[in-house]
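Quick heads-up: it's one chain on its own, the form predicted in complex with the ligand, in structure tokens.
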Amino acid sequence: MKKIIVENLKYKYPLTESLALDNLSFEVEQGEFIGIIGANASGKSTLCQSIVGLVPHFYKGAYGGTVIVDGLKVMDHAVSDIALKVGIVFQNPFNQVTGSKLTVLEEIAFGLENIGVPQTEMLERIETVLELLNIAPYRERHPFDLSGGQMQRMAIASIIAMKPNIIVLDEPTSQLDPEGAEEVFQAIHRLSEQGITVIMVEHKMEKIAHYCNRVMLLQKGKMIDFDTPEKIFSRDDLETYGVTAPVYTRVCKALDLKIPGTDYYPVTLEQASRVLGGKIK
């Protein structure tokens, strides 16, 4: 089932000259885990906002084309309606905090109360996500007294607790320690296996390559490519789009070793070690 359908989407912020999104068309199936990559200012966050309806409802500006999310045409529905189906973790965790709640617990409960989750289930869900994101010891802490990474963990926990059908994450692991980043990718991957559709913007190419079904490459609001990680990261013009291939791909490119029987280079540690393995004397 198609969960996201985008057709000829064009968008320009108010008082700006150029299109932030330039004629995008694509579809995403239920349960897919999609990675979005591209240079700074290429439109990654704007695309995220267009899926949750903040573009155009909150930002205004000039909008063309259609975005249909879980059956809802974004243009015709309020952000609050769309929010019942899609959750978003914003790029800057410093801005995600409501600022009005006194504890981590209240902060996570906020969204759940809004959608009317019953008390007992609410507490259950909160416990689960506190454990999942490893922030249970800080439940009574003031959100602004958390470290940067702990705050980001809280932001992710709040959205996962809402159990949306579609989850959009804009650089969710930028401040996480390596173990935390891996755990978040694993948790999100499990959600996608359970049928939740995931859109994630990330600069960590090794992780994108390992966990995503497909990767979208953006430049100046245009979609340059949308394909498997192997195909995307085997392109030889990546750097002109402001991104690099995973370390494993760069090694194999330098040695000109492709995945046997294909035209593509390895993109994960496993693939690379298979291609390189057994060749060491």
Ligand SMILES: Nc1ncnc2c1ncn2[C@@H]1O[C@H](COP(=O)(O)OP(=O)(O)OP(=O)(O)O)[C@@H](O)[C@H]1O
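The structure displayed is predicted, hence computed values, not measured ones. Positions refer to the first chain, counted from 1. Each form is matched to the other, and the largest set of C-alpha atoms that superpose within 1.5 Å is called the rigid core. Compared with the form predicted alone:
- With the core held fixed, the Cα of residue 206 is displaced between these two forms by less than 2 Å.
- Superposed on the core, the two forms barely differ at residue 174: its CA moves less than 2 Å between these two forms.
- Once the cores line up, the CA of residue 187 ends up less than 2 angstroms apart between these two forms.
What would the structure be for the form predicted alone, given that what you showed me was the form predicted in complex with the ligand?
FYI, this one's just the chain on its own, none of its partners or other molecules.
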């Protein structure tokens, strides 16, 4: 089932000359975990904002093409309608914490209260996301007493409690240490396994290669490629687009060790270990 359909999407911010998004077309199936990569100013965040409707409804500007998310044509629906289908998690969790709640539980309940979810159902949803994201032990803790990884998982829990079918994450681990980043990636991976469609902008290529089903490479608003991590990270011209392949790919490429039966290099530790192990033997 197609959860996102983008056709000939073009967008230019007000008072700018160049297109931020230039004729993008692609489709995403239910439950896919999609990584979006590219250099700065390649259009990654703008694409995220297009999927949740902030482009064009909030940022205005010149807009063309079609974006359909979970059956809703973005141009024809208010951001508030789209928000019931698509949740977004920003780079800094502080941007999503209300600052008015005294506990993690109350913070997660905030959005549910606003849309009138009955109390019994609200508590059930909150307990579910607390367990899903491994933050149940912190339910009574003040949100600002959490670590960065815990706070980001709380922000994600607040979105998931709304029961969106799609979640968009714009560099959610950029300010986290390795342990916090791994916590977030594991949590998002569990969501995709449950059928939630995930779109994530991220600069940690090893994580993208390990967790994503497909990867989209952008440059100056144009889609350069959209395929498996193995194909994307094996491109000879990858660094010309401001992207460095995972370390495992670079090592195997230097040794000219490809995944057996393919033209692609390993992109994960597991793949590299199998290839290197076979070479040693």
